[in-house]
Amino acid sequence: MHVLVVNCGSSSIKLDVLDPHTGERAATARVERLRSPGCALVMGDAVVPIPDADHAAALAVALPRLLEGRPVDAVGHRVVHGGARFDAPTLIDDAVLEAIAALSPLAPLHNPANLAGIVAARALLPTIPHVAVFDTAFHATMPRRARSYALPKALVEKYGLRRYGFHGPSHAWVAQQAGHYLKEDLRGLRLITCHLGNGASVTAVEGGRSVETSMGMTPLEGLVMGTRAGDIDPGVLLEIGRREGLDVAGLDRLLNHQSGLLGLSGVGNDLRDIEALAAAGDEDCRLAIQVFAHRVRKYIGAYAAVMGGVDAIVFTAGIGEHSALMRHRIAQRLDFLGARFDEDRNRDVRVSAAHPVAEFSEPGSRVRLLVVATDEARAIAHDAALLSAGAQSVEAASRIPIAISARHIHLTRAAVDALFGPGHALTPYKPLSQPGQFACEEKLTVVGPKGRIANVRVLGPERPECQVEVSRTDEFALGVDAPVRDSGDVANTPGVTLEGPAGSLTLSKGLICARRHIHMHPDDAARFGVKDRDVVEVAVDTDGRDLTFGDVLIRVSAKYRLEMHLDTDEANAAQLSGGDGGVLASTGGSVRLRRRSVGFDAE
């Protein structure tokens, strides 16, 4: 299979034809200086002038040359901003095009260019699937506390103000590559990925999901970048606006095009030039390097705190992959995290498609320091291939029952003895939908720092570790910040006290909010075209309201019975109750659930 990846910027276009499984490029091309007399197509050593070409005219010249004798099965398009609507790769139709256009005010430098490329490519290649892969999608898993701005609620809701994050395909790709290199399941890792280039961002990746990132509603927030200021006191902008008479457009130019490394150094935004001048004694260039490194190091420390630790710090993109000096400055003084770097290994770092990962931490360093070659085009191709294949082959649809997971407790043998007395056997109250599991007659009181919840039911059978599953409402009542986790994943979780008829037991860990998930038998997974650990989107249409649950985990086992689990808060919000059901179908590459008031059928 070959996928064409189209990455349209405001002044350039990057084109790759590649095998999404191996990453092997069949062909590449670049269009530079769009809408200028110097606009040209570059393919290998060949340069084809296309003066003043816009996206449509440039693609009309580039695609026939690039695809000559090279059939492709799908087209993947990078789209920078997906807003709140798009949290997964999406098949492009006219409605999706309209939605991308509506999001242009959130990314005025990017989405219009992305849209122009999509329109032109669809016109030239109308018979194959086109897929939009969004920079913001990977960060859709950020919890509300990480994505919310402290602004009046009315304004937030009126204008959709929230933090979205960017560089998603890159952060997701390098996190996956780091997991392969470390020979660890990504679900058990805490990673900090540093995408450092002309645009730069840092992401906290816990359990394979983005839980924090430095860019916000737009790519302006966070790190110092080539020409972007990054974090800045809004009062500075108010003062500059008043004193310099700058309007909104003037402030936009200042923050996006005149700041960052360019503004600090006064010589340009290319770090290679800044490093050379700094070595020659230029104090402004030295300050630019120091501020850039300081900001990255500050975010690394913050994200280690957010995740309660870190297993590896990953550097990628132009600066992260190629500047040993910047890696040195960022990694110094991280010993307190257990991250110790080897200067010789740092200087010798070389990464490529054939050797995508290099390590520069000292042997025995508790936190590993890695450089990973990013490959956004391959990440986009991979998503486009999966989605287009699924769209063509998954036609089956089936009713799926919904189960509401109320708060409950799983206990070890030792915990049963401590709470109910030595040798006590859990008493089945009624069987649960999943084979072999049952609700017990036994109930306990859960006690947190702030409050207590009585009559929380115990579920059987006994487990290797104690686990208390609560809703968001419950965690506020208890006064505990419970992370969203897969059932059984209790590492680095808070503890609570359990009170039973024979005594009390204080747990050092085990309190979680269960991640929404779907249980599937292997036969169901084969029918729906998904596999264990896939993450899908679930749309619930109830009483005329269309709600979307993202980040739904697929769990496949021969012992499972088909069922979707939501916690009580989410079920209440969707006006669902136990016994409701829906239909799973492959729609735009996302598994979607539709609930109807009477009967169930495919969309």
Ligand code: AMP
Given for the second form:
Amino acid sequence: MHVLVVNCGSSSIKLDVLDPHTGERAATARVERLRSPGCALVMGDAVVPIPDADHAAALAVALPRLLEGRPVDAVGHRVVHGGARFDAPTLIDDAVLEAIAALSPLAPLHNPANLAGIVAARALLPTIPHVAVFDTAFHATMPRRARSYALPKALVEKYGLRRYGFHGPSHAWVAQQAGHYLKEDLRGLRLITCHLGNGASVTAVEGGRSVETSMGMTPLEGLVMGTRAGDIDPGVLLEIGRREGLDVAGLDRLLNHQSGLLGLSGVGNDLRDIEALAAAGDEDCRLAIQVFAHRVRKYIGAYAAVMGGVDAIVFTAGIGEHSALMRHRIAQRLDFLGARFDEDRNRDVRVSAAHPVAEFSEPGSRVRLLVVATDEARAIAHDAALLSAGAQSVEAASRIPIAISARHIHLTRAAVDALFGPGHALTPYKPLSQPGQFACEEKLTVVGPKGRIANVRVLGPERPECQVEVSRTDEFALGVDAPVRDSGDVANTPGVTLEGPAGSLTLSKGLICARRHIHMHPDDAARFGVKDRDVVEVAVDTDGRDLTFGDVLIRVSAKYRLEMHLDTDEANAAQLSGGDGGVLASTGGSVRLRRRSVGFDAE
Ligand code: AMP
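With the form predicted alone done, generate the form predicted together with the ligand in the same format.
Below: every chain and molecule of the assembly, starting with the one above.
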């Protein structure tokens, strides 16, 4: 499969044709200096002058050349601002195009450029899916306390003033790569990802979700950047405006184009030049480096506090990947956080598409220090491929992991005594994915009027009532008709006999066929637009099979992790394998919520 990725900036265009699974480029093209006499298309060694071309004119020249003899299956478009509406990659139709246009006031330099790319590419490739991938979408999970400005409510509502965050595909990509490298599920990790390029931002990624990021409603807030000031006392602007007689356009120029490393150093926005001059004794360049590093350190400390700790700090983009000096200044003396910096390893860091991750913490450092090569085009191509493969809507990109719940038993304290002997303590065998729950070493035989099932695993901790969860097939084997129930709801259910090593126990109630359900954290529920006890429909797609489960219960709790639980019969129907002797087992499968469902109100 090949995906065309179109990234239209305010003065340049980047085009890539690549395999979304390997990241391998079939071709790339760049257009520089749009709307100037020197505008040119660069493809390999060829340079084609296109003087004064705007986005549309440049794309009319660039796209046919790039695509000649290179068929593509989908197009991914980088769109900078998705506003409050777009919180996931979205298949583009006319209505989506209009919505992106309507968001232009939030990103006046970027969204119109992104739109020009979409219009040109759709005209040339009208029959394949086009997908918008938003810079802001990854940060849609930020809690309200992190995204709100302390401004009057009326003004906030009138103009949609809030923090959105940017560089989403990069932060999401490097977080994922860090998870692979650390061999940890992202859902259990707290990461601080530092995208340090000409534009720069830091994100706190907790459990795979952005919970705080340094850019705000616009890409001006936060770190020192090439030509952008980042954080600044707003009083300074009032003062400069008054004293210099600067109007809004003047302040815009000052903050966006004349500040940052350029403003501090007085020599330019490229850190390579600044580092060279600083080494030769230039005081302004030294200060520029110190202010840049200091600001990043401040954010790292703040985000460790936001997440209550950190497992790894990730550096990426031009400066993060290539400036050992800047990484040194930022990451030294973070021992108090548990991050022990290794100077030699830092100096030797080299990352590439083939080797995207390098570590520069000391062996044994509790907090790992990583450099990850970002690849925004690949992240965009990946999302475009996912959506174009049949998913139809915004929430389609938000996949829910599946776990298969094999038959199992919950016991009271008294039942443990009766079955395993007085005072017996359940022995944890394996933690389950839902926090605090564990599978036990202990197993029991379940006896019904017709048959018996041996080796049914006990799950801990102990509960106030006994409960035996089985599948439909198990019910037939036992000869009992158990109702489909939520876990914990055992009133008016049939009883069953349990046999253990120290005795047997006949329960008067407690046998249920567990209702399929999805555990969600409140943040997930907000993202999917559902509430606790909503009943939804989900589609499972494994290996081209398209199976829909209706009547799926949503359970929301702050102690839950996002996961759908199926019993073994349902998993078999969906051709999902898993199961591990009675433990809830992740399958590698995933599901999508569908809008067409009872009580599911996502709009
Ligand atoms: P990006 O926006 O991610 O392409 O990053 C571009 C910036 O990375 C440039 O403006 C440089 O300041 C910085 N950069 C790239 N390579 C190096 C290097 N070897 N040393 C220091 N800074 C670098």
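Predicted, not measured: the structure shown is a model, and the values here were computed from it. Residue numbers count along the first chain shown, from 1. Think of the rigid core as the biggest set of C-alphas that the two forms share within 1.5 Å after superposition.
E441 C-alpha relocation of at least 2 Å between these two forms, rigid core basis: Comparing the forms between these two forms, which are aligned on their rigid core, E441 does shift its C-alpha by 2 Å or more.
Threshold 2 Å Cα movement between these two forms at E469, rigid core reference: Moves: yes, 2 Å or greater.
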